[in-house]
Structures are given as structure tokens and as C-alpha cells.
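In the form predicted alone, a lone chain appears below as C-alpha cells.
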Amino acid sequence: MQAHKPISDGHSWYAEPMAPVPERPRLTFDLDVDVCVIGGGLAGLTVAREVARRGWSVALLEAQTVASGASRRNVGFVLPGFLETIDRIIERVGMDQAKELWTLSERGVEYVRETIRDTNMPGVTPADGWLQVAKFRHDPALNKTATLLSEQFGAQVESWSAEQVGAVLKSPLYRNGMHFPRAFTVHPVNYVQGLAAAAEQAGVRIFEHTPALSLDPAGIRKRIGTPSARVRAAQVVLAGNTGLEGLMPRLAASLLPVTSYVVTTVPLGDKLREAVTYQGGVSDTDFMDNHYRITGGDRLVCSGGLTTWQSDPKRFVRRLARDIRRAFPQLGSVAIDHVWSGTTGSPVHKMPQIGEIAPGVWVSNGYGGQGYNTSAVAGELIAAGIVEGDESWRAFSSYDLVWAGGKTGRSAMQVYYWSCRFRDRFHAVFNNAPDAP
């Protein structure tokens, strides 16, 4: 298979958004405010919105451009839940906690669903829907899981047979699937810009090329300093993904850096309007291979691969290609036209980071590729936490800063990720799919 030319990381198919993004000046002179936020992708940026919505002066320091990472680098699935299982979930909090996380996870599509709507977003281009379903063989997992969420906890999903896959996703490799028709995709440049303008319009002053290079948390008034300026503020709020090393390392400690692979064919045409005809999201495995949607109309877009390091996309390009025509052999050799790589923060116990680690001190990370719903419900929730002593946060409270491991933790991320992929190769051959990985 040859490739059709891959852009080289960072200029990923959604390079472009849609409405012209204002150039956003350098803290250059001292600044009292209420709230400073530390971070600029879609963690940082909804809790600053929320904070000056309620009333309060906010600084948003970020130390590149409004989401130069994550936020700006996934293939934009909006899904309720989080990384977790909800058995897991269950066997740790019990059954009446994890139903009140369940309902936030919910409350944080329909934020997202919501804030498109009242800021008139423009280029959005939101699609409903979210069907993850079974690879190889039947996975009465997913029947349970979905019977599970739908009579305990009221959730919105649905069981879908072999039939039903194969109607929507012309595939030999699937077989069952749950579908989550109040789940949706969104153009992910586009979103997280028009919610850095929607803060903007709140009120909130961001700062682009300003690190936060120290931290001071005690008094009242806590100081962060920066290369030209220091900023005074009554409440910090840390929503830098993995990029807290200098800052607060035992915060950045606690957080597995996860890289993905993402790539985009060139359009296909009537081929894959004919093989894939759902217009959502589509995930066929628990871990990071293979999430993919339809974007652009005929193209496809997909994520996969896993490594606990930053590696060339460009390497990726070949696996990636393959595992569409592993799932979808009618498409053929399809040639990739973008690829790119995205990096975020995933804790041990697989649930955000929400809450108040220090006084006046917040944290808002470690959502582990879920981050849309998972950061939303944190933007709420530490902002009425600060305005209004609210402490619903504290239904994360379960979930505190475990150390990730360091190295060794890196090492057996990425042997686990491998055996599952070896495990797939298994369940390939076992089962004749064509051109197993």
C-alpha cells in the first residue's frame, strides 16, 4: 500500500477551523484577578467560561496557542461515561455514586450539545450517535453493559444485534454493538475554538505564549509567575494535561501520557458512502484501536495505535490504513492524506482528576481521550465550587492522585496495550479475518 504524501504531525485535517481565531497577546504586566486557569485546551477553557458567567475576573494563561494539544487533536467523539467500565465504577463507589457520575457524564454531553446551540458555533457539524461494537465474535459484555445502564440507570442506549451492525457498517469483522443515539461527534478545531470565543465573550482574558513557570499557593492571594508578568489570584485552577511537570510535579506524576494515532484517507467516494452509511461515531474496541466516523462526506477518518511516548505519526500511517481494510476489505488499498498525533493524560484508575487539591487550589484533568463530556462536567462543577462553596465535585472525591508509575508505569501501559493488540491478532486468524494485523 503507498501512501498518498501524509502531512507531517500537526497539521491534521481539522487544521483549518472554521471562524477566523484573533491573535491573543503575551502577559506582559502584573494582573490581580478572582481566578487564574492554567491551560487552554477544553478542561481549562470551560471552567474559565463558567467562573466569569457567574461574575468573577479570570486569567487564562496558556503557554502555546488556545488548544495546541489534546483538544484539538481527536477525532471529536462526545460519549457520556468515562474510561472507566461501569462495573468498575460500581465496585468501587457503590451503586448511588456511580449513578450521581453517570448522571454528570450525561449533564456534560448536553453541556457541549447546549453550548453549540446558544453560541450559534459555527462549523460544529455535529452528527449523533455513538455505536461501539463487538469485533470477531458475539460479546454478551455489551448486552449486559447496555441492559445495565438502561434499567439502573436510565441511560439512553440501546442493544444492537449482529443484523443491526451489518445493516449500518458492512463489515465481516463485527458482530453485536450498544448504540448511544444521544451521544454525537463535532468537528473537535472547530469546538474548542468557538468555546475559547464563547469565554472570551463571558469575559474571561486569555493569554496565549504565557507559561506558568511557578506557583506559589500560599495566602490568600496565590502568585504565578510567568517569563514577562506574575499574576495574583484569590483560586488557581490547573487544567494543563501533562504539561505541569515544572509546576506541580506531584500533580503531573499522577498521569499516564497517552499518545494516539490519527489519519484521514482522501475522499472515497461512493465506496464508503456504501460500506459505512452511520453517520456517528464508531468504536469497535475498549482501548485506543479503532475509533473512527465519516468527515468531509466520503472521507474516513480514524484513530488507533498507542504508545506512552511521542512517536513520528508517519509510522502509523501503514497500520492505520490496514486496519480499514481489515474491517472494510471493499474499500480497498485506501491511500491516507492526513496524519497526526494527539497526547493526553490518563490516571491509574482510569477517572478524572475533579476538585480542590490544596485551599484555593483546583485541578481539572486526567480524562484519558474522553475529555468533552469529562471536562464540561469539571468546568461546572469547580466553577460553582469557587463561586458558590457548591461541593458537588466531591462525588469525585473517590478518585484522588495516584502516582502513575513513572517509567515503569509507562513500560506496563504499553506491554498491556500490545498483548491486546497480539490478542486481536488471535482472534484474526481464529476467526479467517481478512488481512489480520
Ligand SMILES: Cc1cc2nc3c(=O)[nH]c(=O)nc-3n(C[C@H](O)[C@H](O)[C@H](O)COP(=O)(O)OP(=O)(O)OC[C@H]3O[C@@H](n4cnc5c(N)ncnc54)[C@H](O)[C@@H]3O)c2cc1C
Given for the second form:
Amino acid sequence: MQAHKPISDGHSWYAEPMAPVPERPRLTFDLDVDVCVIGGGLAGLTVAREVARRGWSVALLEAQTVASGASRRNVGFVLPGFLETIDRIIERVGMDQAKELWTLSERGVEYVRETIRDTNMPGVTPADGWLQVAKFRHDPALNKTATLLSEQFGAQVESWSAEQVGAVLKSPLYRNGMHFPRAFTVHPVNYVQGLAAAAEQAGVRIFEHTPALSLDPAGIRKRIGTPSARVRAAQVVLAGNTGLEGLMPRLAASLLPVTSYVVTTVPLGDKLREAVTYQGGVSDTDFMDNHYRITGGDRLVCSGGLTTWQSDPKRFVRRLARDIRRAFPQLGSVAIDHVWSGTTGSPVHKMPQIGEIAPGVWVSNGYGGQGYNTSAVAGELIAAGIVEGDESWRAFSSYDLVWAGGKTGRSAMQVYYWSCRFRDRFHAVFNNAPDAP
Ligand SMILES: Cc1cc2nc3c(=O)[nH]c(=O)nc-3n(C[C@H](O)[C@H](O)[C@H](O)COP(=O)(O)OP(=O)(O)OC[C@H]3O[C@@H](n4cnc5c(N)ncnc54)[C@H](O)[C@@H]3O)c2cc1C
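Got the form predicted alone; could you also share the form predicted in complex with the ligand?
Full assembly next; the chain just shown is listed first.
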């Protein structure tokens, strides 16, 4: 690898070309509102905006600044579906409910698209398409899933042959693929900041540097304590991702915190433009996944590596650079400009936590590695539930709050990730992948 010191100050590459962001106040006075939302990421901002659009008063409390968590650190793939596979969803809830859930997941994608369009959101640079490709050998499961989704669920999805994949990704590793033309990618920071502006436009009052420290959910008016003031609200929405341990331990215990790592290469010029002509997001699947796309014209942003604790992102620079080189040996040893990590909570069942868990206490959480469409649809469902008494959110009630196993659960999941990585390396060697470790 070329000698090049990556920037690793906790900020993502996306924090650099960012649209201007306003300073928002701390909460310093007691407040009475209809709804108090805790957490200012994709989940909290969407539900707050949707409640305010329906005419109710909303205060949103953010412990740090808007989107200081996973929502500013992701790779910006806006995809239909869920973290859980469609086969396992059908197995658990049956075909009819699985179809309902899939339709909601697609609605989430459209919500993001409409929000960008309706608010003329600056700097989001949407690029169409998501291509999931098989690594090392043909994967019949991708074709099977594409057929199921298009024939039974009416989804817009295509099976791609190895030749079709090879025409847009010049990689010796890839075989067949599954293509979602209506998925797209966004600039994560500009989207979430645009969403915050849209929420404020709808009337949401956002207070930054205002952690919710306590919650008394009893009674008609819930009480939320912050360092220097108190909020009273008829309804509370918990949207703090992995940060809710102090407020609601049971909810926090139902999430496995998973950290993943992202790098951005230096500009790679024509070499990259020739290797990758696909402009949307790409996920290459095997035992371990990498997700990548072109950004800034001729850089590659690539995520991979999962740990159940927060490791130093710099430790993942060599590994992700090697993953890129294995996929595209013609790029040579790529230098990395930025590296960062993000943590997000994943429930054991890999489905989001959406709904009312006690009278007037709602949850929009547990989005794992797929937060755009799921948090968007949750925002609409929960707002309709709060304001209109609509019960469509119950489509998710088959997926309860399940204990994630505490430290034992984390260790077991880490061992599973390591075994996936090991099998991935084994296949790289077995299949003579270039630069195999
Ligand atoms: C590296 C990486 C790549 C990803 N790529 C994608 C992708 O391409 N596509 C996709 O769909 N998803 C992706 N995801 C997942 C996605 O980013 C998350 O699912 C989503 O951002 C979760 O949003 P959130 O609002 O629930 O959480 P967050 O964005 O983490 O927001 C939670 C907020 O709540 C605040 N908070 C916590 N506790 C309190 C409290 N007590 N009081 C006040 N505020 C509090 C935090 O400060 C934080 O700002 C990725 C995630 C990572 C880490």
C-alpha cells in the first residue's frame, strides 16, 4: 500500500463536502408538548417530522448534535427489504404478512425519494440501483430470491447473469447477481441534515446537547428529565439506537450493538472508472459482505468488517484495502484517505422494533445495517398510530423485544463473524483469488 495517512478523527468522508448546518439550542426551560422524541438520527427525525406534519407539537431531544450516531456514518444505500432474509420472514409470519412487510419496506424507499424531491434537498446526489453479487461461485439463491420477489411480491428486481455483472464490474471474483433498479444511494450526512431541516420546517423543535436522562412513563403526561429542564409529553418515542440503556434497560438489552468500518480511497481516476461502471451501490455476498460504491467521481467508499465492540477504525484500513484489491486487482494497492466506524443496534430476529410498548411509549429502533427504508416507514406508521390511532404498525408485532444475550450474546456473535471471515478467506485461497491472504 502507498504511504498515506488516513484521516481517522471520527468523522466520515461525508462530513467533508457537507451542506451548511445550523446550530441548535440546548433545552434550558421546562416544556409541555404533545410528543417528545428521544434521538436525532434517521429514526427520531422521521417520526418527529411525520407527527408535526399531522399538526401535533413535537420536541426532539438529541444528546449530542443531530445525527451524531450511525445516521452520519453509513454508506447511504436506500434499499427495500430488511436485514432478515425474505425466506426467514415467510417462515416466521407466513406469506400474506411477509408480503405486507415487504410492501412497507418498499414504501420506506419511496418515502426517502419523496422527501428528497419534495424538499429540494441539497447535496444528496441520489444514484439509482443496488446490485448484490455472488463472490467466488454462482449462487442459485440469488436467482431464487429474485424470482420469488418479482413473481410473488411484485417487486422490481432482476436476476443478472455473470456476463451482465461482468459488464459493469470488472472483477475476477464475481459471478451472478440480483439487481434492484429502484433502490438508490444518497449522501448520508446531507440526507439526514436535510431531514432535520424538513422536520423543523414542519414545526419540530430540536434541542441538541440535551440527553434524556430519565423517563417516567406512568400517567397521562410522561416526564422526561434532561440536565437542565424537564419535558412533559402525552407520548414519547424512543429512537436512541444503542444509547437508551439508562432510560429503558429492557429495550437496550434487546439490541446487539454491532460496529462496522468504512474507508474511502484516494481519487483513483480512470482506473476506477474502467473497473466499476455501475453507479449505484454494490454488495458482494459470501460469508462476509463488502458494500461499496463510487463517490466523489473517482473514489471508492467501501464498508466491511463487523465487531460486537468498538475497535479502532485504523485497524481496518489494511483489511478493507485488501478486500478492494481482491475484488479489483487492476487498481493495484489503493491508498485510503478516510476511515471511520459506526455502531448500530441489531435485534436477535434482525427485524426492526416498531410500535407501542406501553401506553403512550413508542419505539422506533433496532434498524441494524438497514436503516433508511425501515426508519422511514416506521416514522409514518408511528405518527399515524399516535395521531390517528391507526394500527398498521402492528404488522411488525410478530417481532417482539427479545433479549440479545448480554455479553454472552455479543461473544457468540463475534465468534460467528470471525468464522464467516475465516470461511471467506478459505474460499479466497481455494478459488485462487488474487492477493489472497
Ligand atoms: C458503517 C455503517 C454503514 C451502514 N450502511 C447503511 C446503508 O447503506 N443503508 C442503510 O439503510 N443503513 C445503513 N446502516 C444502518 C443505518 O445507518 C442505521 O440503521 C440508522 O442510521 C439508525 O438510525 P437511528 O436514528 O436509529 O440511530 P442513530 O443514527 O445512531 O441515532 C440515534 C441518536 O440518538 C441519540 N441518543 C441516544 N441516546 C439518547 C438520549 N438518551 N437522549 C437523547 N439522544 C440520544 C444519539 O446521540 C444519536 O444521535 C449502516 C450503519 C453503519 C454503522
